[in-house]
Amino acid sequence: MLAVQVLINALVLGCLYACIAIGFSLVWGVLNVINLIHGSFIVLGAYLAWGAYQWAHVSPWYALLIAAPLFFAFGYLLQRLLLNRVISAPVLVTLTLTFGLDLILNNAMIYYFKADYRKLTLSPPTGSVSLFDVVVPVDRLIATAAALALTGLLYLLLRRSKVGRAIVAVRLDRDAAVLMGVDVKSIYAIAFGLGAALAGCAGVLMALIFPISPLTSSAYLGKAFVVCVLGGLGSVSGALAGGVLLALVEGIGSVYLGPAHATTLSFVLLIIFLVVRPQGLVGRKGFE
């Protein structure tokens, strides 16, 4: 029964990890930018949910409707006004820029919210579902359903809409997309905005489960990076597969070696994939 509990926990947490990573993967795959501010976007989304509930009594589910357009607009403008100026520069330049922006945003959050951990606690509590000896909190189930819905919406956007097909075209071959009349600068800004919106929404969902602190941004960034490598860059299904695999490894590691070794195991897995299968579980060779 313990194995079933670990598997269920991995499926639930893996969907949330996929939601954390999918925006990071989209920006990396389309813009070729390793967005180091992604972790702080997630924490900012968590604070938005916490603040909306504590101060205005707005349900975290409604906070998703606020976070999505707000973070999209912020990401869109950030790419247009700053990142677009260095988008053609070597990766080290964009890496340095996003690192600097992350420092500014993270220190601003520490200044306003302090480094203390806070927890969003719903009142009344949502309880848990129990089947035989397997127990799953209801708030985790709802957050998982929301994460799957967000991932599915992104998949449909990329496959069924004109702007989505343009994003995929730019990712596959930027020069060919330009020849076909695609406005690459706009697509870059939209992709970065979508990445920021998904990060903000992921933060709202994570606030329901984990304590909030600016200090956790690096942990979220690390998980997004690992999931991208495990699943494959720029792939929605890859993010899901990578998220579940990471959660499964962390869960098994916590049970048999202790929670302190879970992160170490995930990075060992990352190194193995970089050596053996750098394109990830469902990625194609040449796009890693």
The other form holds:
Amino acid sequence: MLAVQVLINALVLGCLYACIAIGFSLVWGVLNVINLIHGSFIVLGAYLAWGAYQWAHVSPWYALLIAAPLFFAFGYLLQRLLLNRVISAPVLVTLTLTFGLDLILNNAMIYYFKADYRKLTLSPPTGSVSLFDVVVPVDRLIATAAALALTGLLYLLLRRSKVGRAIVAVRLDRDAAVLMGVDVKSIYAIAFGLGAALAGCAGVLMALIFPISPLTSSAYLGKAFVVCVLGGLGSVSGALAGGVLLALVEGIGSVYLGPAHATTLSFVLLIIFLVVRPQGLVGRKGFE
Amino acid sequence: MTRAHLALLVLIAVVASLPLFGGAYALRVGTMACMYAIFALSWNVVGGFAGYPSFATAAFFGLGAYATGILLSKGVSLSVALAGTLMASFLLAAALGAVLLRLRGHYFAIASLSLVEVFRELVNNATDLTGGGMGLNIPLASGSGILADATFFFYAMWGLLVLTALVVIAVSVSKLGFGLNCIRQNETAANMVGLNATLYKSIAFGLSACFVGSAGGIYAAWVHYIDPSDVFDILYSVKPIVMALVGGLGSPLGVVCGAFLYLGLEEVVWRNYIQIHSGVLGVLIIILLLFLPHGLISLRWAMFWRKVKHV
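Output the form predicted in complex with the partner chain next; the form predicted alone has already been displayed.
Full assembly next; the chain just shown is listed first.
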């Protein structure tokens, strides 16, 4: 039964990890920018859900609807005003720029919310379902379903809509996309906005499950990194596969080695993947 | 040796006169200045010469601090502990570099960043040896009065800075520096003309780690207490990059100037905006990248004159 429980936990957690990583993966894949603000976006989304529930009794489902456009606009502007100026610069410059932005955002959050941990507690509590000996909390199940829905939505957007096809085109071959009449600058901004919106929504879902603090942003960022590298850049299915793999390794690692070694294990996995298969589980071409 | 190298050595020599001017605060700032200059110079070997964006500085700083700290608490003398740390950091980094430096660009940046996390976890979990999250108390190395202690550690750090600067200058004028330059410009081509890129990169990574490791050792002995979240702070990885960007990538004189300037800014910001200092740091980084992407070295006074005339 323990094996089944570990497997179920890994599936649930894996979908959430995928949701954390998918926006990060999109930005990295399309803009070729490692977006170090991603973790802080997630935490900001969590605060949004927490604040909306605490002060206005808006349930997290509606908070998702608020978070998505807000974060999209935020990301869009950030790309247009700042990132766009250095987008063609070497790796080091874009990386350092997003790091600077992260310092500002994270410091602002510490300043306003302090470093205390907060928890969004739904009343009445949702409880948990158990089948035989396997127990899963309901809020986790709901969050997982929402995470899957978000991932599916992004997949559909990229596959079916005109903007989505343009994003994939820019990712596959920037120059050819320009020749086909795609406005690369605005596609970059839209992709970054989408990345931010997904991060914000992921944050809202995280608020349901995990405690919220500005200090957790680096942990989310680390997860996004690992999932991204495991799954392959800019691929929706890759993010799901990477998320579940990471959750499985962490789950099995905690059972056999103790929870203290879970992070080490995931980073060892990361380095192995980076060296042996840098393109990730699912190849590196396109989003399919 | 070029004029810029001479200017660098003169600059470092000037720093040595700091104890003449003042008390404990000047010594503290001076020690930090030397430490930052070591960071920037070391990072420059792999980041500036070879063009690999390394985020591993914090990893080797922390590792060096712990290696020296543990050796000191086992009763080894400071100089022996530091020499051991230097050698061990070099060998470990060179071995890791042989694997990690096969990655390029973003992938290398992430792999080197994850080194910090891995080392931190390892230190955190090896409770018997390192004290885990409780931190490690390190016995006093000299213990002959506060000011004498401060002076001692200042000169220790300064000595290490001189050593680092000499090695980096030697590298930049040697075949190794030339090879690294070739690797930065076109690694495939460098490989094709028979340059052993893997060996060169490994040595560069080892050099970029060993002085940082020893600086960590001196730091540990200086502050007497270290814990994983202190010495494995990711900011230690980012600061040298900012310093190098401030001063101008690739030039040893530039990065040391960048380090000193950065420390000055940090001191002012820390003192005046204690609550929002990292936010202010972020603003500085962004302004720097947007308006001065090639560092202070790209500033030419003539530029200003022309602008003034234009107005």
